[in-house]
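To begin, one chain is listed below as structure tokens, in the form predicted alone.
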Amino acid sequence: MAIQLGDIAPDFEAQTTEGPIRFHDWIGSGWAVLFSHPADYTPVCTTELGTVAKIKSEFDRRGVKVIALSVDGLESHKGWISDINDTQKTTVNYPIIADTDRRVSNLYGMIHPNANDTLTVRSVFVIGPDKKVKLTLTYPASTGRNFDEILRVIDSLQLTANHQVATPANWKDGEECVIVPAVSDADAKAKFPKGWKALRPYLRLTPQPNK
């Protein structure tokens, strides 16, 4: 069964390039991103792993741990990391799970039997401090992931988890937010002292409350 938003992210034990982990313990009390790959030495995934290494400080700044998964083993991972570091001009600075038996991939429903390649596992899961899945994305093998978008969504998730707002289309950190309909105008006066503009009674825009 596919994992739904709000489900508890399945816990597991696994070997990684940085040693053995139990997933929930590894996440700790913060946020995490798990992103998966069909196999080592694949071209698009090589660019993705390199990109994440280059922007890992952006995840760190948001209190988010990142971990990758591939269905190959640790020795293969080590060789691939060498290629990633060389071709992408970076240093892989986060763990990669070895999932040779596809146990984690199956646990998370990352095997896509209707794809051309039955081992296509190119999913992204954003997991909150409560260990619940906050976002899932699945990409085709031909399209590299947009990690700027993943960071944007994390900004939105962290903002909306702490304030009674939602973020509109194409929102970026620092822009106006939408006051959720559950907040009355009377309550909004106290919660949003910067005020708001009401385009409709249900559509109230306010400056981002944590800025």
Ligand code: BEZ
Second form
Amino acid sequence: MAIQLGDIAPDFEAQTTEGPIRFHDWIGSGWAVLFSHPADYTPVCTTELGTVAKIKSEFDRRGVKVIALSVDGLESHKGWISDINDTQKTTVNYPIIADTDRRVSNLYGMIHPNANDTLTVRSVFVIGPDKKVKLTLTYPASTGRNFDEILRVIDSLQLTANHQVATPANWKDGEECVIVPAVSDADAKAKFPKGWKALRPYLRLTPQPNK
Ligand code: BEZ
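Switch over from the form predicted alone to the form predicted together with benzoic acid (BEZ), please.
Every chain and every other molecule in the complex is listed next, the one we just looked at coming first.
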């Protein structure tokens, strides 16, 4: 069965470009993003991995580790990293898993046989400090992902975890948030000292709590 939100992210051992890891130990006590790409030495993947390297500090700032995966081997990854660094004007600064036996890909359902029976699709898993899956995303091989959107979702997830607010459609950092229904008006008074607008009893908007 496919991995669902709230599931414990499957643990595994793997070889990466930064050495062998056991996934849960590698995550440690923070957040993580695991993302797969179809193959090394392909154009869209090259731009994606370069983009993640360039914005890695944004993941660091949020306490999020990033790790990529494809079914190519370590030597291939290492050679390709030079191309990514060269063409994307960056330095790949996070590990890439060499999943040559497709163990991790199969564990996470990253191979969609009716799209391609050997290569991984573009999967993203955001994993919380409790090791539970907080977001899953699947893109086709032909579409590069929007990593700013992934950062935006992480901001939203962390606001929910830390402040009991949700975020409305198209929310951007700094905009009003939604008080989650589980918080009563009585509890909201203490939790949200800046107050809130109740458009309906179930639709309460409050300034972003951590701003
Ligand atoms: C790419 O990364 O450019 C790519 C990979 C597999 C299929 C299509 C595009």
